[in-house]
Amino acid sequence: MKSILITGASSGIGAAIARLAVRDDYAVGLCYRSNRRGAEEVAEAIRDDNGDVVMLQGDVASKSDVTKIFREFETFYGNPTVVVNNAGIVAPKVRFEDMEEMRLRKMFYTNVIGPFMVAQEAVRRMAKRNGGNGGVIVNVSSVAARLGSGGQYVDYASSKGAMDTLTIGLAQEMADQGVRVVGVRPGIIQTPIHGKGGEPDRADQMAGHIPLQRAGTAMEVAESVLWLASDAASYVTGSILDVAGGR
């Protein structure tokens, strides 16, 4: 049985990945931190599609929660075939010199340390040297990693730059262990994250600055993630795919 564990899956890109994965015959581990209602709605949609899903509550910024998530997943589906490192946060626009310490700590604990711990738990179960059968880790980054987001979210962009480095470095370590590590860099996507950053209309406002002249959809990112996770991408590792409309 193929199985996929997705962090940050109660809305946006994570939810789209979960809904699409069931159509590729994955059993789904749907991880969420606090949006239980959103997670329940995604789980219900998966069950309506005759899919197999389990909801897993926890904060990726907590090591004990990450361990708990994986152990609970194992009781249902064994070791995951695919792990999608999607959970992340953004904060309101602010100039670099005005970023407070607590904002920076929260950003990097959630967007960097959390995904590192998720990837560690995945490797402990997937790597051949640990008795695993291999697998795929997909890291969800952002084009902000290469654009910098000056005057807006330099902290967020920097955290996603760390995700890109994780993808490349871990792919090198895991190449002989049966584990592929890949990434996607979404651009401006129509998801609730813009509202969390204080700009709910940002996707529409930015459309004219995108070469394709529109924002992307969460499902378009999900399609890319599921392709990277599939056997069709079996010779792809250490690569990061931009899903950004040319931006």
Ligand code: NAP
Given for the second form:
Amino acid sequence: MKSILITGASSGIGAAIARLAVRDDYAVGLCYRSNRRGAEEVAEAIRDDNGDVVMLQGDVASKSDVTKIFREFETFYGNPTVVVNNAGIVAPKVRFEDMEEMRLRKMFYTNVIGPFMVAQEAVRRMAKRNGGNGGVIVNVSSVAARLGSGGQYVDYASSKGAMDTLTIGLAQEMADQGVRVVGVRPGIIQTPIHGKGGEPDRADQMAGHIPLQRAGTAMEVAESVLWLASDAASYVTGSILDVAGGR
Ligand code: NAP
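Switching conditions: you have the form predicted alone, so give me the form predicted together with the ligand.
What follows is the whole complex; the chain from before opens it.
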């Protein structure tokens, strides 16, 4: 049985990946932190599609929660075939010198240390040297990593830069371990994240600045993630795919 563990699957891009994963015959570990209702809606939709799903609650910024999520997952589905490091946050626009320490800690714990800990748990189960059967880790970064987001949120952009480097370096370390490590860099995608960052209309406002003249959909990102995770992408590792409408 193929299985996929997706962090941040109660909303937006993660929810779309979870919904689409059923089409590709994955049993789904649907991770969420606080939005239980959102997670339940996604789980219900998966069951309506005759999919197999388990909901896993936890904060990716907490080592004990990450460990718990993987332990619970394996009692249902064994070692995951695919792990998607998708959970992430933005914060309101602010000048660089005004970014408070707590904001920086939260940003880097959630967007960098969390994904590192998730990838560590994945590697412990997937790598041949640890007795695993291989697998794929997909990191959801952002085009902000290469644009820098100056005047907006340099902290967020930097956290995604760290994620891109994780993809490249871990792919090298895992290349002889049966584990591929890949990434996607979404551009402006229509999801609730913009409202959480204090800009609910950001996707519509930015449309004219995107070469394809529109924001992307969570499903368009999910399609790319599932292709990268699939055997169709068997010779792809250490690569990061822009899904950004040309931005
Ligand atoms: P979203 O709709 O706000 O969903 C974020 C998800 O992450 C939610 O399921 C949330 O869970 C989860 N999450 C946040 N903090 C968490 C924590 N500490 N522990 C566990 N889960 C946590 O956002 P999205 O737009 O789908 O974003 C998904 C990923 O895509 C993020 O990494 C984001 O940076 C990236 N991205 C998004 C865009 C865009 O335009 N939307 C562009 C580039 C990159 P709960 O709600 O249950 O707490």
